[in-house]
Amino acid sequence: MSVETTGIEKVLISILRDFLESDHVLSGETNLVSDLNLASVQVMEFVVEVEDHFDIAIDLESLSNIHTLSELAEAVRQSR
């Protein structure tokens, strides 16, 4: 993983803990269904704070593929 995606690991783990309304223990492996329980519509809303926060627009078809913070951080450092 490089830099830039550890460093953007970090923001997305920092978004997620505002967006969450309980305190789960958060790493780039966290996977955002199974762990966190997130039901598909709270995915998306979380993902449109990234989307606004980074100034950026992930492809659906690429967040078909994404489940992990590590996956969407590399997402968002490839959509930069």
The other form holds:
Amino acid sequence: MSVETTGIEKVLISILRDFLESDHVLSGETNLVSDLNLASVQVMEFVVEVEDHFDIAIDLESLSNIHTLSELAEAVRQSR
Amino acid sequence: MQVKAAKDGVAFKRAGFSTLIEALEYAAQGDGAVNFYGSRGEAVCSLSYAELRDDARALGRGLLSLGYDKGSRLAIVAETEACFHRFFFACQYAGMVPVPLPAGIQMGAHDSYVKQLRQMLASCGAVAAVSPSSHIHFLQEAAAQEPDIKVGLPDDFPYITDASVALRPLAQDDLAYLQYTSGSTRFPRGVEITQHAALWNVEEISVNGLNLDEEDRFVSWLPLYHDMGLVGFVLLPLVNQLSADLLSPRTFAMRPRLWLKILSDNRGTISSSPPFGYALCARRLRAADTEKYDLSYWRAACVGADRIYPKPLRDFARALAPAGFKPSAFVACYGMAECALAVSFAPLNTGFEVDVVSRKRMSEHLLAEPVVCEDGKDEKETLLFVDCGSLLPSYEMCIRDARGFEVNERCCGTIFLRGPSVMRGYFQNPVATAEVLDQQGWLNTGDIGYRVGDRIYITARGKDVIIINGRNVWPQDLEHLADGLHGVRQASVSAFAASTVWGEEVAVLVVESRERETCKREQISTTLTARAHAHFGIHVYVDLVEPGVVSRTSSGKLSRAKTRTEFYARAPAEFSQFRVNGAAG
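Moving on from the form predicted on its own, kindly provide the form predicted in complex with its partner chain as a structure.
Expanding to the full complex; the earlier chain stays at the top.
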């Protein structure tokens, strides 16, 4: 994993913290869809925060294949 | 980009069309247009009804040139883009039946979305399918095993401007479209709506429901593959020669305030949402926003598609009062795809009216016994139901008990409807059709409700359908998640919706298991909640029970209603405290 992706993951984790009530242990392997009890509309909200933070747009096809935090970080890297 | 509004190029006419083409050709003489907005609220395309007519004719000739039979189906991935309108009406000119396909995709949902498309393509027997570039790869993957289906981008279909090439317009008794809102994802059912049924409903909505006039303007983020989006915000404005401003449901979910901005910028007068849309908006609103908006033109804020709870609507109205939003603009309505769209409308300009009834009498005797609402009255003793108004004039309604007898006022029963907007049936599915439509034309809506005078109150939607955040989830599909899971008794799983003491609807999965070890029991719960998130984007509450707890009818079928009643009686302690993460807002 590149240094860049690791850096992005850290930013993603800090954004994600605001959406979680309890202290989940978050890592690159965290499954955003199934590990966190987030409703789909909250996942969308999180993606918006990420897109706005990095000033990118993640296309539907990439989004539909993202499950984990590290996959999202990789998609962010590629969109920049 | 200039955003066009309807002017009086032709005399305003809201009734009397016999086909959608007739309505389009009339609207094309005026200045009405459909405006599409991008993900940041920017205007990206304005399609006048005149341009729509010309494009639809040219594409209609193109479809005819491909040799498709009359009545064959063209599937359209219903992303909120101009190509949806173009191909929907091209079908009308080419004598083909348009089938809107869902366009909503969740994170990580690649496989389940492709599967959904594949099942719908098979169910409707599509000869061709079109998608904007955003969704084309999903569609290609879905149709990969079906080489006979022509799959393409809008530009892949011939566009023939030569007016001498004859068209093959759909007639009054032909289908107008197939709608796949109803039914589970595993067993999709296409609702057959004829031209006559669609136009009849649109006319009654225009005249009796909304009393439209030439100053009205439509704004919507609703999906075009849903009845409310398709009939309410594609057909209804067009049949009335009125302009509509559309943004995609995905844009709305990501940036809900854009809905209000577009309403404000365009002085929108008509816009609808299921309750969760109002709640989402209110939650994401910032104090500084409200001053930027002028929502004083918004005269009909329709609320439907879901059991209506008053609180989120009140929160919305309170938050947007500074922007000129009037609580009296709320219009509760009741409808379903099987009736084109609408069945009843509450009166305009009055806001929503609530019936407060005894919770005990309702749960024990299915009676809506009114309770005098006093301050401090324990909310746990009462239930609130919103007045969904009176029937549109052409419907007959009969509310029946479990034995099929009509019930009295204020008694709950299953709602049966009859009238000219009722569907012809489910496409190529006589078994499913016979389950809901009888020989006399009565449609069993599966909805439970009661009436007071001519007013309708809905107490539960669908036979069993679970509605979470506006999303319909079928219990069979949730129960299916437990298939093959170690430690779970096969076919002893029951899913239903239950409301928490906070008034939130939660999907509950009661699962029989002989497993004793705590960690293995936890693993079953975790796996099921993860699967529910992955497949449906909702959170489920898993209740592991001893074998024999899940109720069955005498013939051995699952009785979800009974299991649900027993679940409430058992009231697992942690369920009363259960909250969907973050839903508190």
